[in-house]
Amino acid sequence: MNFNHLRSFYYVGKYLSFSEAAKNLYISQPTVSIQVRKLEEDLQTKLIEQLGKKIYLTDAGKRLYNYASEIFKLTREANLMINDISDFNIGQVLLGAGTTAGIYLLPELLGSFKAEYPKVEIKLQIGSSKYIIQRLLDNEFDFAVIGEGLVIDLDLISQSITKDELVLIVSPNHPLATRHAVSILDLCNETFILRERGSSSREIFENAIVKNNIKINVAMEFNCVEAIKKAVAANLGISVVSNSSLKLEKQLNVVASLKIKDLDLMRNIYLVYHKDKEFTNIIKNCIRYITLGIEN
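Structure requested: the chain above on its own, in the form predicted on its own.
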């Protein structure tokens, strides 16, 4: 059995399309067709049948496709294993993160990791939790660190690695600034500035609001926590943000933070990855480094 012919068959079976197989193999469509036909001739078995414009795997084709899937999976694992042994300290880590984790939790940890593994290339992309989850599903990240709030896809595995509390912030000139805690009823007539929909912090807050049958006035939406904090400091409204993001603001006394007594705004921060993702040793080390660092 010719390995290249089997690979062409595998990609045709994967996409049920000769053109898509050719595109992913970087060869011409006629070449794919010829290789699949030669494989069928070698095996003296029909593997693919075409009905109209659609193609299907025969029973023999389905069985061979399952074997081919395992063969190429083992091939990838073997290559990863060899690379890990040969270049243990060399590699790439593609990491996605929600705003809180990406700006306030991970940079210091990644800096320490980079100092220990200077030849490792780290790429961190920050976005809303909804955006990060979709990129994980598209295999654009090795893993991600995001906040609780959104429904995690069944193809993803998540594990809580730390806790994060959301708090109310107001301008020092706001009437509520002198209080340590407020009731949700105190906020019904206030103007809110919130993150965009799709962020985990907004999902957590709005879900808590709905459970209490309360309506609030959301006047502005920003996709940047820093912009929200500046707007609140300017007394343009009030907001709910991660307590982890307020270290500098508290030191400078540019905003006041309060607890909302009626709401549970404690959330988990999750490490998330695809259930089928194959990690190199350097990625495993990075995950271990982040997990232990955040826990401490």
Given for the second form:
2 protein chains.
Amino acid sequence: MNFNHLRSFYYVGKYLSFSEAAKNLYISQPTVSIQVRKLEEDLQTKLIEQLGKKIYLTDAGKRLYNYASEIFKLTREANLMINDISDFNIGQVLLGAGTTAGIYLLPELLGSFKAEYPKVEIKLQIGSSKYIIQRLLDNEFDFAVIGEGLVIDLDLISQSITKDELVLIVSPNHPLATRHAVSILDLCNETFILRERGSSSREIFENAIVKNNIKINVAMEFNCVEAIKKAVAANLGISVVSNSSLKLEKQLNVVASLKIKDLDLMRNIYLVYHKDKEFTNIIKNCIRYITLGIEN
Amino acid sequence: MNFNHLRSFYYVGKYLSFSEAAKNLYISQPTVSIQVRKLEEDLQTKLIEQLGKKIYLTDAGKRLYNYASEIFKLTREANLMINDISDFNIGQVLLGAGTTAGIYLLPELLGSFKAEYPKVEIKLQIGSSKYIIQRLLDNEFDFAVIGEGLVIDLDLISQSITKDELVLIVSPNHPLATRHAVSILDLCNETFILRERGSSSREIFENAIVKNNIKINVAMEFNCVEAIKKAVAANLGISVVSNSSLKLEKQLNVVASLKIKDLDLMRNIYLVYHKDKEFTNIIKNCIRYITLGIEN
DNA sequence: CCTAACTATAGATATTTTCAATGGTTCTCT
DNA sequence: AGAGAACCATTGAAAATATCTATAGTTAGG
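After the form predicted on its own, can we look at the form predicted in complex with the DNA?
Up next: the whole complex, starting with the chain shown before.
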């Protein structure tokens, strides 16, 4: 079934006139006549009958007209949908993030982005950097925000959008809590509660430790920063977490945070995306919001 | 929105492969590539993204795919509908009839026609010949069966398919009931109950009367043969009705039917249709059923 | 009966579709 | 790592289709 022919037929059915149909299709009347005839030949069915000068739809014509009507209505709706996307009246941003970025950096930024584009769906999925990278390769995210530390696949492009410092946290009751300075060697005798391998914080910290030929004692691994902070607060061990995750804990003095002398725990936060990805406008806008907003 | 382009896009979305789409569309792969690109240019929206070798639909692509899916489903259904018509699995016969034909001749025939084409709708509308002719000119019937007697419009074609005799009916108690022969002059002193003007029986009878320079006394006009027979049975008057309407009444002896000497009340029953009408197969079959069946 | 309105036809032109051939990537398997 | 297969994009030519103008043929209405 040829849709140009169907459209001509539909207009003839609508106006019950070939010339009126042609006018409204902005084509010539003979074209309409030919197209309708071709449709009839194609279907081997008379669709239109002309009694004297008047035009009527046959039974088959009436039935087909109803189908055509629905088809062209759907077409109009599809066009509106496309316009809605470019007007940001619909759309989506599929976003992956590592734990730190997803929990402590992005929510606020995404909130204000959403305020400007209220009709756009934002789907944020938080996971370990390793997991996020895998999902990026499967094109399940438009882009992602993760911490430095993992080998990034060659098919992915990453660019630093801010820096984030990891700090040592201890219970206020812990001996280190009152120390002005902590050195690398102070860490050797401590019990650590760390994030799992594959998380950016863990990789960064572990790499730094290894570079200094130090061995530490990891008692527990949690895949959740909040759980780690609770455990540290209860003095079950000490940890190294993103400074940006400690706002409330510092205010309420539930943990003490310290810098470790001679250990560079500053890491980059990367915006990562597939090298072949072409961003739509809404994604570009979202990235702009994040990259500009994250610096403050 | 070009539907060829949309179809190519739809198949690419379905198989997530240009070459597979081409195979299933029975066209070459470059054609598919070009069509999809043109659709994207037309909509000014990326629909498909290619990451490495894998193909994905964009957000807009996914949404459009759903519309396309519905559109092509409707198209398939429309094609099936057309096939159903030619297979007589659906269809309709719009039929007009005069009172005699509609009530006494057609029902049985239409019943056996319906038995052979059970899925086909038969819509029979009974009315005065005058009314039926008007509706034929408005193309509200595929064809009609009416009695002779009215001037048929030049735009209509009529062909005789059977003959039908009008006979005089009187109450069994009426003096004429026992008479062997009734002459035209016997009618002068009687009270008649006849159909309304515009009905074939009335026109036929009245023309015959006028031709013989006779005047009769019409006491009542009913637009219903059954009502007339009841009135005649009650001896409220006498009438002239189609012989074919009297089967039961003769069996039960509620009226007596008589021929009038020297008065030709044989009339043709016509099949009538618009001169420009092209009959579909189901209509042709229905006409065949009626023309063949009505002779017995 | 004449005119205006409408659809069909014809012939020419423009556009679109389509293909085969080929080039450039990407992926996979050795 | 490198060869080969699979896949999509590009090109240029040919075929098919769509479209137009001009005009003929009908019909409806004054």
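Residue numbers count along the first chain shown, from 1. Just so we're on the same page, rigid core means the largest C-alpha set that superposes within 1.5 Å between forms. Everything quoted here is computed from the prediction, not taken from an experiment.
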Worksheet item: Fitting the rigid core first, would the Cα of K54 be found 2 Å or more away between these two forms?
Response: yes
Worksheet entry | Post core alignment: S245 C-alpha displaced by 2 Å or more between these two forms | no
